[in-house]
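A single chain comes next, written as structure tokens; it is the form predicted alone.
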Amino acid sequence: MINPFYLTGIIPGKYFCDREKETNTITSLLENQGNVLLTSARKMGKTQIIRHVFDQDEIKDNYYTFYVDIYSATSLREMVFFLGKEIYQRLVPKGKRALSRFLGTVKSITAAFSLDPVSGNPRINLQLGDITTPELTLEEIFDYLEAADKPCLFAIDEFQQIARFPEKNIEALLRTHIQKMNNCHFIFSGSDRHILEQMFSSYSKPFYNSAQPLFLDRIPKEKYVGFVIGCFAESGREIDPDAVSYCYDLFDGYTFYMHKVFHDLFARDTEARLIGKDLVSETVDAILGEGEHGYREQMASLSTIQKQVLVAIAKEGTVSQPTSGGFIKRNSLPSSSSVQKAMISLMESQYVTYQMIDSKRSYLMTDKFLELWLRLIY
């Protein structure tokens, strides 16, 4: 039996784990001319939810779909290289007559495709190196999807790394472009959340009130543990409520982690009447155990403070002040300012991240299987 807990791709609707509401709503506001916001914490499922949403019918039959993640991107020059790309390889499957119209439209890259001379198919060639006139190239690409034969969405995935990017007035040119578009919309996506309602909130921003904003929480408790108890049942297995329940508490709910543990418990060649919570934490032991070499090599690249400072935030969980007086005491740490320059790294390498709780941030590890390695070793 095919394993029902995907941890890429798209997701096939039976073996999507609730999200109606949220896959409902998402759909609606794009099939009605909207621009969505879609925040949410990292592992939480935005990928997926962006992909099945593209996935329904109304969706896939009637539109043009593109994802696109720029975490990686450091400048615009990247981001446009991302677009482009996501945009030829969509196309191509589509055939001759919607890739030539993007061919015809982008011109300022068009060296970089060609006609494949055995199969006569067309091939990219498309590197970094091609984008010389990167605000060129973008306004191309937006008057392409403006003049697509179908309409199109485009979902932008970790859209916050353009306040990092070193042009200024980044926000102001997409925006210009964006506003002038009937026939494409977007999704905007992330997991800094903070910043992202900044840019769509704040009155002072170019994209000040342009999208419908959504946060993807958790996925109630009790919907997860019925959807697990179904998919092993499914395959003529029984798993307690209390195993799932107890997997669901250990990562607070994070849809990644959860899907994986259960993803690997399944493919478990196991006799047992009934799965309980010892297979469940047999499962997370082994899984920490394969990262063990990846999760060492991530602490040696820290400095001492680094290390005391992430550690002390694992075993906590969260925390609301970490240069308080009180934190770094029970944590044996040593000055606020130290603990702070600490954090500012570990925020920049993504081991922490927050979360805004009642307007006030709370710092969390970003890797749930990173923090549980650590409370097993220190």
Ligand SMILES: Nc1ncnc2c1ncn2[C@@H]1O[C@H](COP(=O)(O)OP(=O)(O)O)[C@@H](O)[C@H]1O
Contents of the next structure:
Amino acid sequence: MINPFYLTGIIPGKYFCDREKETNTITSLLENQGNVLLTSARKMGKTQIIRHVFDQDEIKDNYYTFYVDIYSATSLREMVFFLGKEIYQRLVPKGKRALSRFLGTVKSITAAFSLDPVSGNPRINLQLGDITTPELTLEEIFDYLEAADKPCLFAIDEFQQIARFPEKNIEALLRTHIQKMNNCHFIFSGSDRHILEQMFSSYSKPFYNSAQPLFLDRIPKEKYVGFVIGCFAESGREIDPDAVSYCYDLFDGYTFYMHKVFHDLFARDTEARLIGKDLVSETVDAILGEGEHGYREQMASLSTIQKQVLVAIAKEGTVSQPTSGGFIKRNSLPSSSSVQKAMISLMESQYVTYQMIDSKRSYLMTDKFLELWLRLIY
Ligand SMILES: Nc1ncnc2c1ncn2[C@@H]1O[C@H](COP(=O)(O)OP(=O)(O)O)[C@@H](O)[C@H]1O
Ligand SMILES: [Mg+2]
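Can you switch from the form predicted alone and show the form predicted in complex with this ligand instead?
Below is the entire complex, every chain and molecule, led by the chain shown above.
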């Protein structure tokens, strides 16, 4: 039997939980020629909802859709490389006409695309090194999107990365192109809400007002509980709603962590007639057990003060003022200046992130499993 709790890849519509309102909002914004700025905490479901939107009939049937994740890109050149490759790969199954239009436009990299002399199938041989004139290639790519024989939608995931590119004025460059386009609209998405909001909502920035912001929150508890009950019922098993609700609260409604627990729980061979809280707890313990070795190594790579601060954050859950006397005293930490230094490095290495509550920062751990483990151990 297939496990309905998908952890990777494309989730079939049937096992995609809720997000109806958000899906409709994004779909209709795109259909009305708007761009969307999609943000949320990590692992809440941005990437999956983008895929889900692109899988809607009214989108699938009428648009070319493209998706790139630029998380690992460190330069404009690399981003252009990803864009070019994605377009090519998506167009191959659409046939020769669609493809030749693309190849005819991206002249600066045409040499990287060829036909297999034996089978006649299109071959791609695009290497990062082929992008020798990224700005020109980018322009050609946008020219293609503008001239394509169908309207296009392009999702650029982890878009905040462009702020880290070494080239100057990337935002202005992209904005100049995007502003002119009628045939292609964009979803920009990412977890770094702070960088993205600055990019899109400061008056002085090129992307100011150029996309409709949408914040993806937790899936509502009752929707998630109903979904999990349904998934278990399909396999002839019953799960106690309180057990699902317990898991939801334990992970504060962060989609991936709950989903991982139910994925593993579903895979367990249990005799229980009614699956209760105890089995959820056992599954969580097993996950932490599997992660233990890695967690220990992670902790060994931190300095004493970094570890102390991280443990304190794990214990408190959320912390609004990590350098305040109260937090320092409660957790027997040294001076506030050393805590501040530790916070900076913990944020950089992404152990710690923050959410905005009433326009105030509140710090919390990024990895909810590691958070639970730290609470247990220290
Ligand atoms: N609507 C959903 N239905 C079912 N599972 C989901 C849904 N949204 C997210 N998930 C689960 O959470 C994981 C993380 O989602 P993802 O879209 O990768 O998050 P993000 O891009 O925000 O970091 C997915 O791999 C999947 O297991
Ligand atoms: Mg993602």
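Only a predicted model underlies this, so the values are computations on that prediction, with no experimental measurement involved. Basically, rigid core = biggest C-alpha set you can superpose within 1.5 Å across the two forms. Numbering follows the first chain given and starts at 1.
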item	value
Per-residue C-alpha change between these two forms, Thr133, threshold 2 Å, rigid core fit	yes
CA of Ala147, rigid core aligned, shift of 2 Å or more between these two forms	yes
Displaced residue check between these two forms: Val284, CA, 2 Å or over, core reference	no
